[in-house]
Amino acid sequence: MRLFRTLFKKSNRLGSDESDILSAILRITNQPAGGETDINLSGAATLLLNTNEHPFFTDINSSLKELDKELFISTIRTPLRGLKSDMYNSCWIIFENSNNQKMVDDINSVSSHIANLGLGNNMTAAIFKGTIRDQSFYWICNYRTSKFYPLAPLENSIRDNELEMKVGSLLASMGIPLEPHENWYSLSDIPI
């Protein structure tokens, strides 16, 4: 978790670095959840960070596009891209990549620049879209705790807590450091 580490100055206690985190999200997809169907990444994540007056988010997409030429990320089969979040002080960096390996890679190259601008305190997490049963749902990396929780939003801010609960389950079966259940924060207009 050197990236980690590097954001947020804590130790390790997991003992992995910062792609094994990430990373970890791998090792459940395509598996039977509960002998009913697979989970699957769908090929979209984003990073949700704090703003604030540093150079990097007076013009988001300008950023990216430098930092996608510095950082040589040609594994994304459309641009980097950043959406803007004024009523909350937010931006969001949306990578989508069907080699669901190498948007992890892109992601964390991305995170280490960030973080190498000074800006670690403002990332607040990795989220990845995914499915199963045919339904949608979140698989969000709390950057400040290196763990994760399942996000299953329904219509009208309602959230599916037994799909969250079943995710969750599986997530804490297979080794995936999770969040306490009281840290499943809700997350609105996520952008995938």
Given for the second form:
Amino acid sequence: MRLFRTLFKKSNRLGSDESDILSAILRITNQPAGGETDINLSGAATLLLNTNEHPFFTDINSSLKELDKELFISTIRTPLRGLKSDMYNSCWIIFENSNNQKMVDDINSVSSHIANLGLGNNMTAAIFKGTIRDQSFYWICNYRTSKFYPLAPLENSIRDNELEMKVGSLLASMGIPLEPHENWYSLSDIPI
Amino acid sequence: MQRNSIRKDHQLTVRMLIIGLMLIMAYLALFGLLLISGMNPIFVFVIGIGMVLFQYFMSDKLVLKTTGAKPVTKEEQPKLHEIIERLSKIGGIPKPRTIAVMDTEAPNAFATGRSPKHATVAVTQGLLNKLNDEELEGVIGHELAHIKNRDMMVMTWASLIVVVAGFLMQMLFWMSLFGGFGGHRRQGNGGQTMAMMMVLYIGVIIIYFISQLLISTLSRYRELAADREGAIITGSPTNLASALKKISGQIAQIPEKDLRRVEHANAFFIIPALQGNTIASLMSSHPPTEMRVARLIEMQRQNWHLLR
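Having gone through the form predicted on its own, I am curious about the other one (the form predicted together with its partner chain); can you provide its structure?
Every component of the complex follows; first up is the chain already shown.
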């Protein structure tokens, strides 16, 4: 049974546990403003895919339009946008919504739909734009490990490791599953 | 004598001697190889020594330039100056000429300069921010120990062989591209010269890698010796141990690689043991932090009656 689950999970990574993982973000950000933690989302997120040869990625924008129609997810938000870029052949699906709950729901439904297309392994991470007090950072949810880590890029691919450590320890103290430091990989050219 | 001074780490001294002997053997091998293949070893080594001398005399200025460390006056950093001045006195070396601060958050420090009289000590702003006074003393003690042990000189001269072998490797490579090995070939003897050059090329590559290995080993031993000497200067091995733990436990572990790159390298997430493997640790210039911390704590335990 366990073997079956592992195999199944491998081929179709985004199970129900992952959607619960993303909701962990809401648990923290829904706290009253000005509280001790004061972590927030800034209304934008992106799903990072690596584009192996698959029809879905040849015309990402029309695929997303289809997806939009098919899922007819929430009404008050901009339609899904996707863009392809860079040397890694990455594709970013962009979500914008000032309602955190809705944004997380959208990402979950899009993710599980993409997983149903057999592209579960192509999803690398979900990235949320966030702030802590006045500083901005990214929350990365690594889809391979279902764990979070903070990323605070400064210019020239330098990172604010100190802020990351601060956010990281805060997230961990609030029970968010956190990647160990050695897996806090960088991500360049995040489009949000 | 034994009773009121901290024992020398004889094992470490012996190990350094062995590495030193092996380095000498590598030098002799290179020398012999050059003789056999008909190249003038003196000529090659003179070029190598020239390169090393340049490095030797310019190092302090070069390092300051490349790391962006800014010299600071006593007024700007009174605490840093005070610690360095006091510990230099205890260690019996002159106060380093230049004391500099790098404006980076990653906690780090280095010492350089060809002799105690021409020494430079630099620390990062991150180090000053993160460490308390005792830990800062521990790190400074370690850097001053490098100066006292003349590690800059030892390592520069030890790495002469790597410089020479590396230079030869490049030269032979380009010679093989342009006009073939041997230059003006003696008549009827071309094949033999060619074979000779091939042997030389392979020999030089082997010597290059072996000496690189020896030098990184020597460097790790010098680090351990500086840990020990530094702890004698500050009188407290645990100061440095605590600083090392603080520094390495955090920032050093955060990778710079892109998530997508690792993802393509696959397997990583399943077997997360790619780092700290043996090849990397053989080639690294510093011993693993856990080992350094363990040795310092052991030193504290053994000499508790002599240390504060």
